[in-house]
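In C-alpha cells, the next block holds one chain alone, the form predicted alone.
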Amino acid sequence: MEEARMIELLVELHEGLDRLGPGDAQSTLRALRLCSELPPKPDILDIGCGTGAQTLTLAKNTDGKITATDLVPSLLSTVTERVAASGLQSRVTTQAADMNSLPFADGEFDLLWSEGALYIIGFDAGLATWRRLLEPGGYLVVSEASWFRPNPPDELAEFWAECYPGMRSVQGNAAAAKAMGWEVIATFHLPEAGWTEGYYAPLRERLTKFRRRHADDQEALGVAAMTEREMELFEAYSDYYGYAFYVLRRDQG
C-alpha cells in the first residue's frame, strides 16, 4: 500500500476521536511540570499535533504562546475549531510543517513537544534535527513507543520489528539522548489507562463502522486488521512495552 493511501485511511479511521494515539492529560501535565525552570511566558513549538488534546493541555496550563504544526490539513483544522471553542486563538497558532525541515529559526522555542509523533523520523533523528531550534537550557518533551523488558514474546517482537523497527528499550533512548548532549530531566511510562481508555476504548468502537463502510476495500480492511491486532497485543503483553516520556534539556552553551 502507498504512504499516501495508508495515512488517508488512518486519519478516516480516527476522524473525530481526541487523541490519534496513546496518551492523557495527566501525562502531559506530569512532563510539563518537569520543565521546571521555563520562562513565564514561554514560545512552546508543538510538533505533530495531531488533533490537538495535548496542544489544549500545554495552553491551559502556560501563558505561553504555542505553535502547533502538522502535515495534515484536516487535522490542523480540528486543531483550530478546538482552541477557538475553548477561547485560547490568541495563544495557539497551528502551521503546516513537515517535521523532517521545520521552517523556524534556530533558538526560537523555549519548549519543544512531540506526543507519539517522533517514529515517523526516528528518535535520533528528531532530536539531532531539532535541536537548533531551541534556546540555549530550552526543554524538549517526546513520548515514544519504547521497550520497558528484554525478550519479548515473538509474536510482539515480530509486530513491532515490522511496524517500527527503530523501537528501542527506554534506557537504550535516554542513552542516546545524553550520547547527542541532552540532559535527560526524567522518564516515565505512560500509563496504561492511556492506551486502553483515552485510545483504544473510542477507536475500537470506530473499527466497526470503518469496516462496513469499506467492505470490500482490501487496503483499508487491512489497516482496521493492522489497528485490531496491535490492540490484542497490548491487552496481552503491556508489561513489556508502551509509551514513555522523555523530559530533556539543551546544554547551556
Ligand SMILES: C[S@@+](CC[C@H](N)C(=O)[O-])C[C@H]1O[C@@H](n2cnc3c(N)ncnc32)[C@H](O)[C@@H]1O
The other form holds:
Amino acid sequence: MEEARMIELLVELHEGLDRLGPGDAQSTLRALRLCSELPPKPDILDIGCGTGAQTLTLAKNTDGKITATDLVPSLLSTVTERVAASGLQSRVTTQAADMNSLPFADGEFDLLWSEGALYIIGFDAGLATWRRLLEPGGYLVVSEASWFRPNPPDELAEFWAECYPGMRSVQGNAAAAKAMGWEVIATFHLPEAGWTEGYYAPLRERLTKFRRRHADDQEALGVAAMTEREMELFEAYSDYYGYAFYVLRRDQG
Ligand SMILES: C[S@@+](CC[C@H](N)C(=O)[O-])C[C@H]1O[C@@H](n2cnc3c(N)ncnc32)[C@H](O)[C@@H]1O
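Shown: the form predicted alone; wanted: the form predicted together with this ligand:
After this comes the whole thing, all chains and molecules, with the earlier chain placed first.
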C-alpha cells in the first residue's frame, strides 16, 4: 500500500480521538517536571502533535509559547479548535511541517516534545536532526515504543519486526542518546492504562464502523486487522514492551 493511502486510512480511523497513540496527561506532566531548568516562558515545539492531547497539557502547565506541528493539516485544524476552546490561542500556534526537515532556525526552542511520533523518522535520526533546533541546555522529551524485557515470544517479535524494526530496549535507546552527546535526565515507562484506556478503548469503538464503511476495501480492512492484532498482542504481552519516556538534555555548549 502506498504511504499516502496508509496515512489517509489511519487519519480516518483516528480522526477526532483525544489522542492518536498511547499516552496520558500524568506522564506528560511527569516528564515536563523533569525539565527542571526551563526558562519561565519556554519556546516549545511539539513534533507530530496529532490531535494535540499533549499540546494542551503543555500549554496548560507552562507559560510558554508552543508551536504544534504535524504533517497532516486536518489534524492541525482539530488542534486549533481544541486550543481555542481552552482559551489558549495566544500561546499556541499550529504549523504543517515534516519532521524530517523542520523549517525552524537553529536554537529557536528551549524544549522539543514528541509523543509517539519519533518512530517515523527513527530514534537516532530524530535525535541527530532535531538537536540543532535547541538552545544549548535545552530539553528533548520523546515517548517511544521500547522493549522492557529481552527474548520476546516469536509472534510478538515478528509483529514488531514488521511494524517497527528499529525498536530497541530502554537501555539501548538511552545508551544511543548518550553516545550522541545527550544527557539522559530520566527514562520511565508509560503506565498500561495509557494504552488501554487512553488509546485502545476509544479506538476499538471506531473499528466496527470503519470496517462496515470499507467492507469491500482490502487495504482498509488490512489496516483494521493490523490495529486489532496490535491490541491483542498488547493484551497478551504488555510486560515485554510498551512506551517509554526519554527526558534528554542538550549540552550547555
Ligand atoms: C501516533 S501519532 C501521535 C500523535 C500525538 N503525538 C499523540 O500522541 O496523540 C503520530 C503523528 O505523527 C504524524 N506524522 C506522520 N508522519 C509525519 C512526518 N513526516 N512529519 C510530521 N508528523 C508526521 C501523524 O500525522 C500523527 O499525527
